[in-house]
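Take a look at this single chain in structure tokens; it is the form predicted on its own.
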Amino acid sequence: MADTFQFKLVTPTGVLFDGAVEQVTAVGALGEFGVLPLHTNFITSLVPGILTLKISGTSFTEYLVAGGLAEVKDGVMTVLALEAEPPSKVDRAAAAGSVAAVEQRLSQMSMFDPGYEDAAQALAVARVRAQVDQLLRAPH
């Protein structure tokens, strides 16, 4: 059995990631899943969460993805995500700050102005910038 594969973490502005991993935990539509070496391939979307890579035995890389694709085939699994970054990146008062001010916008919509999917899709963003401590998976 093996025990990496090649994982790819790419955003429109570049490859954030290339590299043999142990491990992937991901965020898709229908919850939490994970991908080990020699995974079936399969394709799916991912929501706004924590993505987890597990490079080698306790060593662990993290990134905040705004949402995108995954995609395992062939042995390798990429992820083509919105946005991603680390989380230690992220500015927890102004993620806070725009959870209030998205939330706002979004309560004076109906779901069936034009924005509506955009202003959702930044609220959910928002609230895992704001969470982001209690999500993290890897050891610090």
Contents of the next structure:
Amino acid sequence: MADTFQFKLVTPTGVLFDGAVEQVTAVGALGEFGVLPLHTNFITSLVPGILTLKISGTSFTEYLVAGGLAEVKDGVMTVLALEAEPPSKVDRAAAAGSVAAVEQRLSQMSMFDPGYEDAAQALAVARVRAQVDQLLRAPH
Amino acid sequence: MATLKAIRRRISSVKSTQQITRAMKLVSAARLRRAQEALLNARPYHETLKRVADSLLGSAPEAMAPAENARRVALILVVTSDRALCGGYNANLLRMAEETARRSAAAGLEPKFFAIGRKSLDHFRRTHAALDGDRINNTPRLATVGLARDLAAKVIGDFRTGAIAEAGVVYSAFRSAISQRPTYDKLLPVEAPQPAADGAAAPATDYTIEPSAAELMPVVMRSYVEASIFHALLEGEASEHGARMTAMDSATNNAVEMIARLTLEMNRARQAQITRELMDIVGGAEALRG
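Having looked at the form predicted on its own, could you now put up the form predicted in complex with the partner chain?
Let's see the whole complex now, leading with the same chain.
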């Protein structure tokens, strides 16, 4: 059995990761899921959350992903993220501020307002950013 | 013949213009490099998304059909620059936009423009074209994910509510610093990929789709439209800087030529003046002797 598989993390501003990994854990529309080598062809949408790559044994890399798509095709996994950043680069304080700001904005909107979906998405991203430390999965 | 003083003034004016055009050329060259890099970085995202969208389209074609009773309107996003001094860059784009509008009209769709960049906004205001909105003063960078996201939200929103039946974007495809080609890309409705020339359709991937094709399709399409607009903005940005760099390079060369010509003229004028003065002196001496 193959021990590793190819994984690519792609964002509109560049390729953040391209290499072999043992396991990938991500948060999809239906909840958290893991991908191991020889996974079936599969595609799902991602919600804002943490993407964990197990490079080997005890070596992990994590990214904060602001939603997007995950695809497994012929043993290669590709994550198309709207935005992605390593947790070390997340500005937690600014995120906490924007959670409050977006919550305020959302409270004045109705579900049918044109900007509602975008605001809800922005809120989800801001929440993940603000709580990034609690969400990290890899052992430290 | 112009006086010596006038020619000198002219030369110094051309020299300062030359300094400006040379500086602008250098600035554009630096920005072009940055824009090209961004264009290259965005390519994998756009290409992968296109592949995924194409292979999914077969599973849920109805997810992206225009709304029922959609108004027969074609929205045309036009990506131009905010500033001038970039040769024929904007003029070529606007001609392409007008042409696209004529084609839409011929197909029975009412064309409406969305101006990105001050130059297109000014143009459409002048021609009293149907304008649906604008985004100008896109500084310091035109191609930002944020702008692409806003535009995609508008396009998809209008498409879903039936305010438009078609959407596309006119931008300048960057080929090299001296070659940019105005291009029209249709964004919506998304068409199924054309089978290859030999009749063999691209092999569709048999995916397990979660949660379901109908639910996933809007997400894919949204990302796809976003990436396509972002791609158009990036191409436009690189083209603008390329066009400006070329325009400023030839302006600088013209200034060099003009300075050479004026210097020659100035020397002639000076020589003529000296000769005239000498003649006066000789004439005066002759008169005294006589």
